[in-house]
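Shown here is one chain on its own, the form predicted alone, set out as structure tokens.
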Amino acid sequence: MCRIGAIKSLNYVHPCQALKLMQSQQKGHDNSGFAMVMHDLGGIFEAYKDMPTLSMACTDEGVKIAEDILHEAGFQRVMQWVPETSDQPGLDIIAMPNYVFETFDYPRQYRNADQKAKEDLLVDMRLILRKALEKDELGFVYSFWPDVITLKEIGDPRDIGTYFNLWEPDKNFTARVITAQCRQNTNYDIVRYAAHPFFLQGYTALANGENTFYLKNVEFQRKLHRGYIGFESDSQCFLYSLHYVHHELGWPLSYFKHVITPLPFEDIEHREDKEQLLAIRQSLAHLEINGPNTIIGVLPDNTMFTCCDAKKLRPVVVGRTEDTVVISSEVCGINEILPDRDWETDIYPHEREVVAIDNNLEVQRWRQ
């Protein structure tokens, strides 16, 4: 099984908190990997929030190919961070030779471009880099986006944390939003891209559970956007549906829930927005999901949310203090990093609601 977690804080948080959040749920996952996406970066990346950062694991040849492509496109590197690794004997980790976190200035012709032009450029460049490195697994390009860092690795999460020196807090490597999961894609062949969280164009999604409508989703999503590729995991469809509903269609987040777990027809009949909900069921039926799952997502404005399947067959809980909100598959994860919170205010989301947290840490609950 998967276990997922997310932290959103008014203060910058080190990834050791995400590791602690997941470690307490160890009995619920299989220790096959650790992955995280960090939004709203602090530390050495705080001064470069408007510039894209490349997150990549690759061979020496992969580094050269990627940097040549970016240089040819006009990107200029302004900052590079290479994590200090501790390759101790006996660590359970299938490490890549290089982990690249490089921040770039846009090509000169794009520096005064509008937001859409920059976004399209970054999506296209990530796709170009991924394709160039796919042969012989020269590298894995996880994200290329402003104010975002992604790390994915195969092995025991404790050993991965040790390898990257993530167990001890470090002010140089922090973020206000961190999502994490401790499991590789062990239902199928292990592919680094298949590890949650998944990222596209400012959106992050991760899930605990299964999507039994995977094939139906895939067949429909392949035609919707050039960035909907890979499909190495059934849960990747959650990201693409979120992106399509919120970014491409421009609908409010609350309608994402209506798309993936639509209301029964008899309930729709009594709604003021009956026409809209019926139209969603007719036009986006292939984005409906099924099976036991819980989703955690992050929007480009760093809003964090969670929702469940229509029968709530997977657990999730939201806990908070004055400066931090944590979403976790199990309450023990929240107990580990927020032991002094008021436990009576914990939220156990309903199967027909979305729980969203804005940048002021205001918690909103939207019933479907």
Second form
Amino acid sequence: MCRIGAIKSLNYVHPCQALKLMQSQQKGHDNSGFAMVMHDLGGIFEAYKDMPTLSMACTDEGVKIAEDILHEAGFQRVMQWVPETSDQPGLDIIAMPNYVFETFDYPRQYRNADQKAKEDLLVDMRLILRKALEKDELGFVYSFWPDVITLKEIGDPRDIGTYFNLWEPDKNFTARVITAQCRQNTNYDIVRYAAHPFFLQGYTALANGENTFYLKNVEFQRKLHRGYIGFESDSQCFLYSLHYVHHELGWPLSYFKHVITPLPFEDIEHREDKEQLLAIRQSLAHLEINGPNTIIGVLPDNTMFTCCDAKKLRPVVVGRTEDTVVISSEVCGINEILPDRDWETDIYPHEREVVAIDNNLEVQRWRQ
Amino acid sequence: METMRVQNVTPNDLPWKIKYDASRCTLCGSCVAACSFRAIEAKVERRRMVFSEGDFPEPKQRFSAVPVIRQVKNIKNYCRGCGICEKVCPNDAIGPERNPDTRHPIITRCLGGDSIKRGGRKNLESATRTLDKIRVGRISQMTDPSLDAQRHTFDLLAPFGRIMPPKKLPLGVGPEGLLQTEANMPPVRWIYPVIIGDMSIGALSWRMWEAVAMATAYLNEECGLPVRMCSGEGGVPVRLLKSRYLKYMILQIASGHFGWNRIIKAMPHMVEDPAGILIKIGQGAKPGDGGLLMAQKVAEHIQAIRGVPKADLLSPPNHQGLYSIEESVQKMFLSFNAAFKFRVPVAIKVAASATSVSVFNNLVRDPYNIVGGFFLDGIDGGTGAAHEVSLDHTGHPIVSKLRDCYLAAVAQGRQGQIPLWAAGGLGKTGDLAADAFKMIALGANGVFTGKLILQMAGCVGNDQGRCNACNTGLCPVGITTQEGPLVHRLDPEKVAQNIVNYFLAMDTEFKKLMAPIGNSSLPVGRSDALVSTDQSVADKLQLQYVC
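Taking the form predicted alone as the starting point, write out the structure of the form predicted together with the partner chain.
After this comes the whole thing, all chains and molecules, with the earlier chain placed first.
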């Protein structure tokens, strides 16, 4: 089973906090990997918030291919950060030769382009890179987006932390939003892409659960957007549905919940917005999820949220202090990094609510 | 000496032989009175008896005339094997026996010079049904828990009506962040995933049709199951048209347009909209053939409802005046949508065919968004009357065709936009919940059923040639006849009760199938929940093969 966690803070936070959050829950996951997505970056990336950063794990040949493609498309590298690794003997990690975090300036013709054109360009570039590096596993392109960094690795999360020197906090590598998860896709083949959090166009999602409507979701999503690919994990469906509802249809976040876990018909019948809810349920029937799930998501504006399946079959808890909110599968994770908080204000979301945290750390609870 | 005539029909030529035990018979006459086909009669036989009266054997013989029951030997009044004689006999003295040496298919054609007609379903022996080679094999275990069929709630509803592609939904975000409707949307009704199939008043006796309508109303009003009944092509009693129960009825129009004169006249007086309109293009049991109501069944009340004289009522094989799919969409769908002011979903029913996917594609791409359902009827469907050659030899099985249509929609990202409803032999083994559930997992939104409803009412027919006499108007159990004495054999309240109970049982069984796969709403298209024990079935339907 997965354990998932997320930190959102007014201050920049180092990934060691995410490691600690997950480490205390390690009896609940199987220590088979570590993956995280960082939004709203601090440290050395703080000055480049408007420019896309490429997060990639690859071979030497992969680096060259990717850089050539980007240069040819007109992207110009403005910054590069290579994590210092300490490859000690005995570490449980199946590392790739290179970890690339490079920030680029947009091609000249895009510098004054509108937001949508830039967003489309970045997705298309990531898809091109992913395809180019797919053969012989030359590399894995996790994200290419402004103010976002993704790291995914196979192995024991503790050892992955050691390998990347993530246990020691520093000020160079930080973010205000970090989502993390410690398990590879052990139900099926180990594929690097299959570890959540998943990322697309500013949206991040990770989940603890089993989406039994996976096939229905996949068959429908494949035709909805060119970026809906991979499907290495059933949890990717949550990301794509989130992206579709919020980005493509332009509906408020609260409707994501109505799409994935629609109200029972007899409840809809008594609602004032019955007409809209039925229309949603009808037209997006194939994005409904089933089975036990807890989802954590991050929107492009760095709003963070969590919600559960319609029967609340998986746990989640939200804990907070003045300057930090933490979402975690188990409360022990929050105890670890927010030991002095008032635990009486912890929120255990129920099956019909969305808990959303905005950039002022205001926590809103929306009842479906 | 007179030679025997080998061409004479004898019981040995007929499909059923009457087995009669004179020693048990009390000559009460019940069997003869009850046989609606006049296939048995009272006769007198000359019997020789040898006896001895003295102390020593002195054999004498005596001839006497003895009344007995005998089988009628002609192709009009032949025994259909319905077994009503056996049912009414107090002494187990009589009953039909299947005759494996029957020459019926040959002599009937030779003597009648006409094709054989009958009711029922395809009677040819076939291998194990495809659905019986499929199991619900993806059981929730450790990673996702099974649900509890008793404790959890389930959403067992299916859409009837055109469903808009998500990007075409006329929804805009209002000032408070709530979605608002900015234009009209096609009507969609969420109904129980099993529709009581289209059997007309005329094909059915008035008691039977009324019993089904009663059961439908009861299921809705008392049991909370929004089951819909399709009228069939034969009109609807005016009292029902003007009642609030009309909302549970799907009105059917077929190529004969029977009954629509009255329906249209009743429209200004309707207090509720009907549940939907179903345009019948074809029927699975006799594809390419129209309706066939023999004159025997066109009783006075049928003449009144349909506005016809007593004559064979043949619906043409196709809708006169429709030459293409595009035209049908424009003409029929638009006129019916308009007739009910775009408040009532309009769907189409076709016989499954090698070309079904093309027809479906054409409809699913229609730019007007007005086709509210694609009802696909397979070869194992039943009928009140058809030519036997059509029943046995024409048509297309439903399972793979339904799957093909669903996958065609998936390939275009249009699944669910025109709800798929399937029928044709579903529930043939008596277990409709399992069949319907498997069809739903293969991509159907719901199923419709007709023959099984008759069986709930007491129909004694089966797919091995028993009875199958719906066309004659002599239904021995009062279901498909308009003869008063026969109709009165049927207790409509008992029939309604049976139907209601069957649906309640089926509802429980649906939950017992949904719970182990961990789904609380219908798993439409969740073919990963199914496995097949047959490699070719698995390949064709894109399921996991297991052994």
